Amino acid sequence: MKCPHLCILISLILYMAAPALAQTAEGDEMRSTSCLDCHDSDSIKPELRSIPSEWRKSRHYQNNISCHDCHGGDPKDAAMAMSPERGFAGRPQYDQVPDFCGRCHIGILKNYLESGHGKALKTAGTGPNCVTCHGSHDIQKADVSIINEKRCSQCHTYDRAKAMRQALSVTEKKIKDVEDGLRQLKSAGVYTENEDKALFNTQAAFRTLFHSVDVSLIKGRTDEFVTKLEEIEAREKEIFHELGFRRNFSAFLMMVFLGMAVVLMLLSKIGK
C-alpha cells in the first residue's frame, strides 16, 4: 500500500517544479529549431552562417524572440521550415523592413512612419531603416548610444543627431538611476513588481518617442518623463526607507533579548 503522504510530498514537488521544467522546455525548444541546425551547419553559404551566433548576443534572444517569431515558417519540422504554407515570410525587402518589425513594435512604427526617416524612406526609397540603425540580428537593447556621430553620420551630418542625444540623455540617466535601484531591492528580496510595470511602461513610450527624431517634440516630453521615473525613485526611497527600519528594528530586538539573557543568567547564578 502506497504511503499517502510520500504521494503528496512527490505531487508537491512536482508542482513546485513545473514552472521551471516548463521555462526549461521552452527554451531548449528556441535554442534547438530546424533554422538554427540549418544556419549552424557547414552546408550553409558562409554569410548566413554567423546569423545564430549574432541572434544569440542580442536583446531578441534574451527574450526568447526566436527565427520564425520574425520570419515565419515551422521551426519543428526541417523540411517544411521554409513553407509559405507555414507561414515563413523570409528576409523582408529594404522598404518593407519598418512593417516587419512594426508587426511587434507598433507604436514605434507609427512614430517612425511621420519622422524624416520613415518619410525618406516612403518617397526615396533610401531613407534608414530599423536595419540601418540596429542590425538585424545582433538587435541590443535600445538607448541613446545608439545615436552616435558614426551612425548617423552615413546619411548626414551629426549636429542635428548630437542635439536630439544631448535632449535624450537627461531621461536615459533618469532611467539607468531607476534601474539601478530596482536591482539593489531585488538584491534585497524586495518584490518590485509595480515597480518594473511602471519602468517598463515609461520605457516604452520613451523608446518610442526616439523614432520621431524630433529635437522640439523630445525636449517638449523630457520633464514628462523625468516626473514619471522621479515618481517611481521616490517609492524606491521609501522602500529603502522602510528596509533600514526593518534592520534597525531587528537589530535592536536583538540586543533587547540578549540583555534579558543576560538579566536572566546573572538572576539564575544569584538565586544559587
Ligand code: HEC
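Pass me the form predicted together with ligand HEC as well; I've looked at the form predicted on its own already.
The next block holds one chain only.
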C-alpha cells in the first residue's frame, strides 16, 4: 500500500530535479573530456598549451561548444579520441575552414561562399577565411570593430573595408540605440523579452549580410533594417511613456492621500 505513494513521491522529486541534474551533467561534460585531459597537460607541446585557456574565454565555451564539437573525435575515450573512425577531423586546412565553421553557421557560410572573399578562396586560395577575421579558439562576440586597417589591408587597400564599415555604421548605430533603450528599461525593472527577441533576430539577419562584402547590397537593405529597428525603438518609447505615466499617477495619488491626511488631522483638531 505504501509503495505507490512512495514511488509517486520519488518520481515527483526526480521529475523536479531533472533539469538541474541534466545541467550538471552537461557542465561536467564541458569541463572534463578526454580532449581536455590531454590538452590541458604537459604532454602537449608548449606552443599548443594555451589553446584550452583561450577557448575558456570564448563565446563558444559560454555556449557549450567544446573541442570535439568543432574537431570531432571521441570526448569519452582517450585511446580513440583522435581516431578518424570516431569522426576526428584534425586541424582544418586553410580552404576547409569555411565548411568546418559553416556546419553550424549556415546562413553566414552561404553569404560568404557567394562573396568576393569566398570565391577568391575557392578559386585562387587568396580570400580570407573565417579564422582570418574571427580567430579560432578565442572567438568573441562579433561587431564592426573587426573591420580595421591592420586586418583589412593585408590583401588590398583599406578603402574597400572603409566603405564597408561606413555602410554598416548606420544600422549598427541604430542597434546600439535600441540596446541602450532595452538596458534602461531593464534597470527600471521592465520585462522586455519580446523586444529582446526582435532585436536578436534583426541583428543576426543583418550581421550575416556583412559576409557578402557587397557594399551596395548592404546600402540597399539598410532602410529595411533601420525600419525594423525603429519599430522596436517605438515600442521602447511607448513603454517609457507608460512608465512615466504610472510614476506621475502614483505621485498624484500620493499627493491626494497626503492632502486628505492633513485635512483629517486638521478636522480632528478642530473637533477637540
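Residue numbers count along the first chain shown, from 1. It should be emphasised that the depicted structure is a prediction, and the values quoted were computed from it without experimental measurement.
Two rigid parts of the chain turn against one another between these two forms, and the hinge residue out of 156, 50, 109, 167 is 109.
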